[in-house]
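Below sits a lone chain in structure tokens, taken as the form predicted alone.
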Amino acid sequence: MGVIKPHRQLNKKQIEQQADKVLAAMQSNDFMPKKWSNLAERTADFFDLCVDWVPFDPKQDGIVAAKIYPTDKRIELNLDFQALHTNEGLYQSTVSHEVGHWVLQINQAEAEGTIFQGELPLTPAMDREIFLCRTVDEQMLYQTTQRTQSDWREWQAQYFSSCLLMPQFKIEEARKGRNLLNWNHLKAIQEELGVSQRNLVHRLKDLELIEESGRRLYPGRRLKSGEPLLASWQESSSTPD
């Protein structure tokens, strides 16, 4: 068996369960961060993955923001990618994206070689542009059979990142006393969780809590019905496939 696991067509539920199992394992080992917004780095620590800032060579590495070297158990962040320095949500998303590769696609026991995060653009893009790129990819993945295994792998890692940073139980906690249709309240949740606004909005839409049209927010199916989200990571990680 090689370093990279054979391609698996994981669905959203399967990926979310993997993220919840990681959180449950961290909890049972008393490894959760004191501040939720530090979760990505703490998760890298849990897997003993070192996070380094290094300059990338665009000619050699291509246009990437981060990469993971499995045999070295090292995540490298592009030192020249300015948005990673100034945007905490993007930083958390990028680190947890690489952790997603480690959890979902790498044979950890015999890791060797290199896997690149090829989706995020090198230019100092804003959250919206970066997340839209992922959203377009997700839509295309479900609409065509022409996508590559690498495309699926990037989508899986990014969806894992979203589920890890914004598990259902944490969203359930964070939304108490807040109006999900109010942008100011969403900003408060975003800062509490240490994620970007665009990532938060897409997660809420994915959980059917809100719908979005332009800058206007509307209640989603779940918000209308009052159906609660899962109350704990243990509850989520024990959900059968």
Contents of the next structure:
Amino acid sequence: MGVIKPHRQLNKKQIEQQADKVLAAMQSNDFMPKKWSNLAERTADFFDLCVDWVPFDPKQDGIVAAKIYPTDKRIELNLDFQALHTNEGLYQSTVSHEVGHWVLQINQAEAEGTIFQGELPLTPAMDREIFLCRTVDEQMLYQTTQRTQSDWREWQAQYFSSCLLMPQFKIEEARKGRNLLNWNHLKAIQEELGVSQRNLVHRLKDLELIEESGRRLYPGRRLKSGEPLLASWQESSSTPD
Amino acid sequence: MDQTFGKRLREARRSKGYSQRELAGFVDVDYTYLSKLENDRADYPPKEDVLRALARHLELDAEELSYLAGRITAEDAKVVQDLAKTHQKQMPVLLRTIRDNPAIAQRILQEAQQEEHPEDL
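Would you generate the structure of this protein in the form predicted in complex with its partner chain, following the form predicted alone above?
Time for the whole complex; same chain goes first.
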């Protein structure tokens, strides 16, 4: 085993269960944020991952929003990436994306040095292995042409981020008394959860609550049938793997 | 000594449940500067009023925080200034020696304490 887990094909349900488990663990350890819009940072704190703003070298890194250094337990955010400062939704999405790498793809015990390298000796380069997030493009969730393992890792981390920031119970809670087909109501939900509009719309589509055509919103299968989402994360996180 | 200013700050913020952005807002500093402080990478220690505000919001001892941050009290700063005035050439040498050789610093401190409190001997 190494710091980075071997590539695993995880489906949406498996990733959502992982996100729900994280939320349940935070809840039982009294670690939930006072404001939901602080969830991403709070989750990083839960895993004891430092968040650090540093200038990146575009020549070396390309256009990168964030990186995670597993063995240092550090998430670096690109100080010069303006949208991270101005777009709350992108900031939350970026931090929780890096947490997604930590949860899904990193051998945490190994990264923390609590167990020894079992099979192959770590080279200094491997020990410092990082994930470069070249883009935190929420559209990537819906691309179907991922080809490389790296693309899949990015997709998994981004889907985890979406499930973490918008778990089903929270969507159920936030949509009460609101019309999901009204953009103003969606804006209110978006601000309450601290996510971007596109990310929220994608999540609602994924949960079959709405459908979208151009800028028009239509009821999805669940909204039409009145079928509720899960009422609590305990309900989903208790599902065996 | 593995307790640094950054670690102390981060532990306290974590246990209080504040995000970096929240705490930075409370103490009126930029959150990117707070991240540098937490990672012990800041180019300069926080100002006295920021230290006091951090200590207040995180319920930490302001003096301990101040020393961890590399700041000294105004009273101590005066002593250092006086010494620098009267021993312009020796002071930098002395301070570097103390920094590079903690055993010497320990011995000087012990001797100073014995002079202040001879009854403890």
